[in-house]
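Here we start with a single chain on its own, the form predicted alone, put down as structure tokens.
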Amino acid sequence: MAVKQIQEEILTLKKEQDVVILAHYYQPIEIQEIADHLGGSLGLSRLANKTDKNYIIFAGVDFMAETASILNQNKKVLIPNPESCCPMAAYLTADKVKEYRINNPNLPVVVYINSTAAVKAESDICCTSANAVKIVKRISSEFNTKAVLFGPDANLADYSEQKSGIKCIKMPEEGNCYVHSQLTIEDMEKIRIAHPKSQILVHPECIREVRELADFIGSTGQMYNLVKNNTTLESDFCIGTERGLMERMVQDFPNKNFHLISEKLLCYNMKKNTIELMRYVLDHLDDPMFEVKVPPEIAKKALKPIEKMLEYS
């Protein structure tokens, strides 16, 4: 079945049994062109609290449809394929949060959004890539500390302490995305031989020698705004984050030029998620397989760091 058709039968059975689609900038681009509301995990997160929809299919990755559960205990959350999870919230444990707890008392735990549901009921705030900094110095100045446990991104955490002079303590000192953390010094120097003109943009998920090589340093939706808000005519911009945001913006803004800085800016486990999948749930709404159900304690633990960062941003 051609793709265009399956995107139809989509538009028209979401709207025939109260679903709401969310989908993060990451997704293949069909399944971007489908949703009600695209965009990165603050302002899905925002969106998946003020549904009124009773079914939630969540294009995105584990952690992603584990918040939208914790947002919305009542109603029905689906991930297309479960087996789309995100390896950085691996590198952090709920019991890893509570030594690092044990080894530096009184420091308040700050765990990117980008986390397992068990490891934000352990934390004290949530973060995005977008407000990262700010939720640092907020919470630091609550605590009054002069240092955050921050995690499971060792390059984000980075990026945090340079922006806001707080000390953040790494949990753990590996945990990275191995999609930003790919890009190096060369593929840098090479895009801006390659075009000279262009303004860089890269995600803060990426090393600190990759992110002083560039023009614009912001998550997906900064990015997006960035580029949106440019008046210029004729403007180009290279892309330092996996390639999906990239396909939307070349959609969405037709009179720029995008460069993407290295092939190798691909989420497999993003990808996981298909138009075909998309349309097989729709027909099994109520099949256990693709529900994101997280527990009642953990919700309510989980979601006092969350509206704690909802209230920061």
Ligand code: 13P
Second form
Amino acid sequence: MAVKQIQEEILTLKKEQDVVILAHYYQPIEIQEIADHLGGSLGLSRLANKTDKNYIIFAGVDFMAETASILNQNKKVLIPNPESCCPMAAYLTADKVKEYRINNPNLPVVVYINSTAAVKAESDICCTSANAVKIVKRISSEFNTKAVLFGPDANLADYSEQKSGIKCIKMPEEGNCYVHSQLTIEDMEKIRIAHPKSQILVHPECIREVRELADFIGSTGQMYNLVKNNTTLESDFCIGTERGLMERMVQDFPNKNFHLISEKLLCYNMKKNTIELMRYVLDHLDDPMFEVKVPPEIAKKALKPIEKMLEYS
Ligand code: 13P
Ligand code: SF4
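Given the form predicted alone above, what does the protein look like in the form predicted together with 1,3-dihydroxyacetonephosphate (13P)?
Full complex below, order starting with the chain above.
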């Protein structure tokens, strides 16, 4: 069946049911096109916190759908492909967090939203790439410390430490995103030469040496807003994050020019959700196969650091 036809069927099915579709900017473009709300991790967490629909289809990876489920424990959260998971989350376990706490008593634990629900449950506060610096500053002042424990992304920890002046002890040293950490100094130098008048935007999950060669460092939502608010005619941007965001920008801002910094910027995990699966889920809202379930005792504990993050950002 042609994509357009599947999309039309989805739009009809959606209207007939008590459902909302949330999609991350990294989703395949045909899914982005039929979503009720599109956004980055922080924006989508806020939206998930506000919806009045009983079914939330979350087109993203597991930690995003889990966060929506923790915020909506009386609603059904579904993910089109239950195998869409963020490998970064596997760098940190709840037991490891407990160990770090024992070795660093009194330090607050900041956990990136790209983590398991069990890890969130052991934290003092969550953060996204959009608010990490703010959260680190706020929680360290609340705990009256000059350092925090931060995981699992070591690059975001490094970025937050640089920007906040607060030591971010990495949990663990090597946590990273395989998509963003692939960007190299050579990629940055090449793109600068190819597009000298362009603004280069990268995600804080990139390594420090790459970040230092960029004109702007920000979350997907912050990059989107920067481009949206740029009023210069003939504006030109090089995008250093997963290609889905650039596909969104190409559609939304036809008068601006975009270049992907590297063809490597593809998150296979995000692309496991397909338009065909979206269509199927809409016809099987009560199929337990798609439901994202967080054990209630973990959800109860993880809710506090997520709500605290929403309150502080
Ligand atoms: P944002 O928080 O910027 O939307 O990014 C999520 C993510 O998974 C980055 O790789
Ligand atoms: Fe995870 Fe990286 Fe994919 Fe984001 S881009 S979902 S951090 S693997």
